[in-house]
Amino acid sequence: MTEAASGIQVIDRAVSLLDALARENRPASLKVLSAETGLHPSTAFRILASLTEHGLIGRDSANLYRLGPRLLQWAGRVSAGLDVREAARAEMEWLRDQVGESVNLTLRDGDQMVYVERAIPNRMMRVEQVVGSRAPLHVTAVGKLMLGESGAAAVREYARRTGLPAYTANTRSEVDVLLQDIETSRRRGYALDDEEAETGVGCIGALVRDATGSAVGGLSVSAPMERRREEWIPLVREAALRISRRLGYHAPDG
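Assuming the form predicted alone, can you produce the structure of this chain alone?
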């Protein structure tokens, strides 16, 4: 058997073990899983050990196996990628109608935020982001919150990697200033873009989370700075929370 064919066979066997565990819907022993899949116990044990090492399967003190936490994380990512726009649309329109300004849904792609959906008001003078357009993390409200999810070390690495280019005089182009802004935003649960990406334009942003609690995107209101209002903040947070709940997120108590 070729190396490639052998590798494919291992994948097939791993999937059969995962399927067997999913069918059991409860922790199962090596003996049960071996019988369910037709694999020799020693073969099943080796594959289960590797799956456990990678977090795809868990093993308790009674040597019973169960589906692992990494699968849940992956499931949340798939669900978010497929459903977040659909889950967000009604809430975005609600928020747009409350504030009378443009509402954006953004997803992170590496070092950038991508605009994937929008709800725009029926007014001549408005801020309008093109679906598919991108912006660096450090110049957007949601992007700064995304950076906050990764921790200070990752923010410093982002700064080293990108150089924190300045788009306006207000861009947080010094890492210590950016870190302070990110920490303040993280603690209060929302972030502001104070003309950091575009002169004259301000944003209020909040994160959208999936069933695992992971940040999968963000919701923001964009408006000319002279029209942006502090009273919009709880509305943005409420709309983001509603979208998160549609994706299976349960906010912790308190």
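Treat the numbers as computed from the prediction; the structure is a model and nothing was measured. Residue numbers count along the first chain shown, from 1. In this text, rigid core is short for the largest set of C-alphas that superpose within 1.5 Å between two forms. First, how it differs from the form predicted together with the DNA.
The rigid-core alignment places the CA of R13 2 Å or more apart between these two forms.
Switch from the form predicted alone, shown above, to the form predicted together with the DNA and output its structure.
A lone chain is what you will see next.
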């Protein structure tokens, strides 16, 4: 169903098969996959066989297809230059232990933020993001900071492209309101998300920069709104700064 077309047919089809498998989130039969993607069974079989050969897909005892471990090999190298995930892991765990809430590391990918790494607390009620999932820039704390990096003109373009869809009553779906928010966030060096992506969930985010000083992503704490504390702000900033330092970042002045 979720199709994408461009460039090379076989690759489009292979991707849609892998997507179908990921969406299913469990081992799937050829029948299911070919139905799901609308591919002729024979074609789907051939492509799946090729992907299997390369380890991108594994096969069950029951002849079911599943995503293969080779993907991990590639995913491990996904980063923005240096390995941000690597640098972030320890700091994220530290921050999670400080605040007792979920900590997320996100990277920008076009008009979206991608959740790249997380540390979740051991409590009953918590906010949980799936690694690899996405959210639009304007509804996340880190996303708003990223927008602030590229200037007002770029934000307006973003607004025009996406239409600033509203996820909750609090989503900044008016350009001017968004610009206002972005500007104060930029000045303060941190951003809040006041139930703008999901009702009941609040975030505090700060940017992570690399050796060249450009923002490669961000760190954020996500908590049920009523548990979020202002006291966490310096902690989030501190953790983000420490990750940045590990990436070679040196503060502008000293």
